[in-house]
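This document opens with one chain alone, in structure tokens, the form predicted on its own.
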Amino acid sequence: MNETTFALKGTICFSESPTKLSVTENGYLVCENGVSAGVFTELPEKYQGIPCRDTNGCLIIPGLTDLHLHAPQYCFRATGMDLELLDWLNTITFPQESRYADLEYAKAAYSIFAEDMKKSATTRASIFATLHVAGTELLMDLMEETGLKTLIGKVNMDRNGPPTLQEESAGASARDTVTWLEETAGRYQNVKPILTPRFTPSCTDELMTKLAEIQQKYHLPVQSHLSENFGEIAWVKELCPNTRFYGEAYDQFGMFGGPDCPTIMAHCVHCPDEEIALMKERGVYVAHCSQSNTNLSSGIAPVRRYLDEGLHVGLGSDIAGGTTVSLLRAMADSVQTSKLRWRLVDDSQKPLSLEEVFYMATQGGGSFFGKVGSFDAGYEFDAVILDDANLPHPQPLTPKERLERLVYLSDDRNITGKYVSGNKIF
């Protein structure tokens, strides 16, 4: 189904604002030339006789932005949970990482990622490839085939990793980055490129001097690390101690957010005032992955303190320090998080909300993408439809109590139905 302007009749739910839904029963979402024209309560006149999936009642939500995860990850996810970031980069991750030089199994891992994603509620993503330019290009041709947009970045690192996954000099790391943006430039619809020096720990100055040429030189938006874990944030500040915080250690190359610079930040668990105050300040963008801080033991970030200080907050899957690329499974953990934050660690945050949670997954994360997220008339369309039938019930629930119990039950086969653009997924 490739028309240009159809309509999709449900229960069509989508964020009012940070803390309210809009919810409107037997409606019609109206798409016209890949753009949302409205929510109905009746089909108007202009659009009698366009195309109508009715989907008999089902939960029809704004397609899902997922503002973290690493795809040469995914095949690896549910393993080394025991361990704490940093042992588990050096233990698990890098060695499983530098297996994308090969690029048979980048294939083969990849394909698996794609399909997945495909299938999932994510209809928008920003991700990590690795230093690999050849299973990077990889990755964005499979990516470009499944329909979704999204965000993907070569991997920058140039110190502190293995043999066998760090680039010999920061000129050499530049110089590839230039050949994969130059490789790649106008083959897609779908996917563009994001600047991505791994972290702090990964990239000398000399090579973020250079990053930060290309960015300007492109106009690339940013992805990176921030504040994640006490012993990188430690690791930092030995690597450059004339920053007074982990944030100072991008900023002072231009790399932090900013009209020319758009930058998503993943984790920002322990980030102090002062960094808080730039980040707001810059626009930075918070990528919240409560799954994966529970997982490698990171934390949980105060994201009560960055929604009050209207800080731009987006949820990531992380995978693999997240086990699950489910953004409703994102939402549930989010909560969850939240509520133990405000009982074992500062009362005066009260936990996140249903409604706010799924702002965060739709327009708060999807807004780095531009108009996206919403289904007010203008935004572009990005759609899902979610089907509780399997999910027998004695009495009769309302529109906010179904989507809580899919967000929280998290199950892949309540979903039914996914466009991007306008662009019919499946």
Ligand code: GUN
Given for the second form:
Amino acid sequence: MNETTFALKGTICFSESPTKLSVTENGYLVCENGVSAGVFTELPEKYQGIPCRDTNGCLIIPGLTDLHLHAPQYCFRATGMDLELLDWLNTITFPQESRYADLEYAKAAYSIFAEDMKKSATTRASIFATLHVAGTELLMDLMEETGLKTLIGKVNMDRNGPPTLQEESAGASARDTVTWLEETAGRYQNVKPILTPRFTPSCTDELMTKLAEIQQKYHLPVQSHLSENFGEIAWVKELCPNTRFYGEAYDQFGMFGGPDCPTIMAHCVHCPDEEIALMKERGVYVAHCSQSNTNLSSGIAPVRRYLDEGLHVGLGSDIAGGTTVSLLRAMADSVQTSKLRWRLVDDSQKPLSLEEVFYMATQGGGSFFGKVGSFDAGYEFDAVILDDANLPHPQPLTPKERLERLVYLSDDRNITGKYVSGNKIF
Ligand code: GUN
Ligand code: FE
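Now show me the form predicted together with the ligand, since the one above was the form predicted on its own.
Starting with the chain above, the whole complex follows.
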């Protein structure tokens, strides 16, 4: 038995399936070499005597995966929320992201972001930086220190930005991307690069062609935005008259999923049938960002349909379209908007359940990172301890009810422990 073997004791909850929660009260969750050895009602003989953190009945859940957020947008979150997507990008977001040319500013802002990510219930995340190479490397350095496992992308944008936030040419954007990849290669344990063409309106065909070559050469995953908002979708139609639907604007360059190109597409609010079929065929991950879709008047994604059709769906905070990095809040928001969708848009698509949003926040998104998001033996030991002692109640509550309260109240102060691949973060 080596010293990296230990147990957590408490009320252990994880998804057995998208619709079923596994609950073990007074259970032991055992970690061996960074990996779960399973959940036990009694500590098995061979684990007798290992260190055990007794949480006194706290809930222990898998770490949460944030499939989509923008680190440089964290410090202006919760401002400009009266705007729709394209106006918000042009008047708030692009000018703010321009600031990250200044490394002093980037350090101040990204330090605040990294600190708050560390304290959150998030253990894995796929993050957009900005187009700036030095700032992106600084973000990677800071996120490495948090111990969270993250994918971080230097953003590519060579058209339709303001003069302060647009790369000089497709060639310059591609060169900067290679510089960034070469400079950071082998530097990190916890951080990996992800190719990040911002969205079709920001990237010329020439740039996409070059990025596709880089994707293949460096075997990179890809993240971008898809079918988020009516104004954006109409713009893509104008920009790409040769495509039948938005997803083809990525697919024509070979950057839309498939075995050699793991891909996350954020939003997917207004995907036509053919686009959904292609996402399914290619195993594209949908990052469902419910709060952002409300804030930016984008709409309500048909998540019930995605789940029914067997697409990969995870949750994204989409900072700063969304205002909080809390994935507990993202779970609650996803249930709420799904109820509005059912009531106002399509009553054949029943609302999402707690079990379903919990699954999306854990294994749904986690599986993009490998065996992540479950406590079944063999999964990476990512765990979060939720203490609800400050939420007293005279009546009895089941573990599921306690979990639901913690999700809906989504208060950071209830997060009292976190582990990533067996490493204690706090
Ligand atoms: N589409 C292109 N860029 C962005 C962004 O920063 N946020 C959101 N929500 N959508 C985008
Ligand atoms: Fe986004």
